[in-house]
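For reference, the chain that follows is the form predicted on its own, supplied as structure tokens.
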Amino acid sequence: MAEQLISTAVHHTLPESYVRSEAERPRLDEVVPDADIPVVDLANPDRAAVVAQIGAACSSHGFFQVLNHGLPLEVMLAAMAVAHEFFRLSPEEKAKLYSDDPAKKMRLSTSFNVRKETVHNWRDYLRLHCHPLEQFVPEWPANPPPFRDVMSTYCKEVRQLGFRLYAMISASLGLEQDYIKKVLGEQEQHMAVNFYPKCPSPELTYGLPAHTDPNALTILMMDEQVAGLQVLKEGRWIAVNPRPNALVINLGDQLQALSNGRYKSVWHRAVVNSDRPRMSIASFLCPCNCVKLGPAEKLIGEKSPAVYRNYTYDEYYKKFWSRNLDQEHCLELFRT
């Protein structure tokens, strides 16, 4: 199945199955290249100021970058290095891991959902379930040899950062600091190691088209040398340019619902380029499948009625995967 992967060969022309219609193309010349992106320094000793900054970013943009986040630099560098090493494996080695089944807990795949989509995306990715680690790590790739240890360490660090951010997001909404962590239950954790090869016609396709994330919180480590993430702000796409040692924090659909619409699960996309490949590692914190989700009761009142009905994450996730990635915001299907 290695022929399905776009990272196993050099492409001089874009295959027809990746070409978007004229109306759906990224229009790269219209992207705002130098917009002001919220940046939060988590080492600021004034916690109230940090909480206020995070709250402002969540309501205005739905994403922000964090500096001095506590993840050791050597852990981040090792994760990115072993990710590059993995995608340099031979086609035969990668073919052993290929699957187009979204239900598989560990799979190497391509695009988004090749079983149902009509136009493909210029991306290969390794999808990993990460919690509890002892349950899933034995299924992870054994090659390259350091992969399991390096990525396990990275996963543990990211999970703890996510819980720290939950506390500050909860506080910014006027909720108890442990509210989000408690209400989401024993959370699953997934990771997508994304590889975007050089593309012969980046203006005709996407790495990933516009979408929101169905989970609660996404922590993204970007390639510092190659930009590609773009976020929709007030009707215009803005480039999120990499900052040294920073991580991008992206609110998922569940935090928009929990905040009763105060905070945004932002539309974002990945574009590609013809000069260099790009790597990113996205970590997703996801609610327990069976817990009831919806707006926090404290945020509902006479002047702010519930925007969304209650539902389980299992119900939400199945609905998300039954659609095309770039259809209407999935939360629209859960309005009261």
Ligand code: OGA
Given for the second form:
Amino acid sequence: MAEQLISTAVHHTLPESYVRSEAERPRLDEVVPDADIPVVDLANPDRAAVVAQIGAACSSHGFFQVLNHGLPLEVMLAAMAVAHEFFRLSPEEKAKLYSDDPAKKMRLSTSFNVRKETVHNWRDYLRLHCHPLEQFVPEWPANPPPFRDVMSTYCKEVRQLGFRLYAMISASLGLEQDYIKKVLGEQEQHMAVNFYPKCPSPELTYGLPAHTDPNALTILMMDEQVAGLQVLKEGRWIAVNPRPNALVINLGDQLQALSNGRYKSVWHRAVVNSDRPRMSIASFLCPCNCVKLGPAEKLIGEKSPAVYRNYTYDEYYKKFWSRNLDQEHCLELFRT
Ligand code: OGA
Ligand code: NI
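Given the form predicted on its own, corresponding form predicted in complex with the ligand:
Starting with the chain above, the whole complex follows.
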């Protein structure tokens, strides 16, 4: 029900259904505040160095920030602005777009999977399919009026960046530059516009609890003013501090499988705070449903047998959404 949206009302106390058990709470005072994830400057003319930095980041953190990534600043700012405008729409307008059915390609929803989960998360989100654009844009919200144009431009730019990163990630694994793009087939692209309102008790709940992303590659535009993303590194949560004009890149489960476990799809989470709302725009590149996924042939050998079996994204995605978000790593269910 649309009444479950948390961006439509002001909350002075955290409702019981959002409160985590003692053992599951974020323990914000134990988070490493200033460790940060690797930063890669894509304008560096030494391409071999960039490829090496990306390879190192993919195996050490599964996460990195990119600077000088080619996305025009005005496109990024416009997307962030229209996302804020969207979440300021009236409750009636939002109710028209609300759904809690994960199978719906366009939906305004809340938490993660309200139908299945026992404890909710302090997040509302708008989920969109973005490729091919001509097919999906007509289903997107018509309000605020610039929404469709602004987000379409953002999606196209993000897709190009994703493909550039694929080439560099392929090269860093010793694969042909076009390997990842080709092997994942005609890629779907999804977007989650995440809005985390101010939360009365941030130490008792999550915006998003620990999860890995089920897709291939995620490109995240974060709120420059408000931190909240944390990444698990050697058993500790480290805060990702937003850098001006940067984008955060992380590998999803499909690139961990493709790399035969050399690269990691790392646990991450979003925490909330009581001072300011936070927005993030996540773009997910997803393999085509019809291709065979699993470790790249070239990375399998006598000394490195295949860690994962072959499967399709259709099979993987259904499994992912049938679980709780913070259960065991979904790839564990696809081991050889
Ligand atoms: C996601 C995600 C993190 C954030 O949408 O999958 O991890 O900071 N978001 O919003
Ligand atoms: Ni994520």
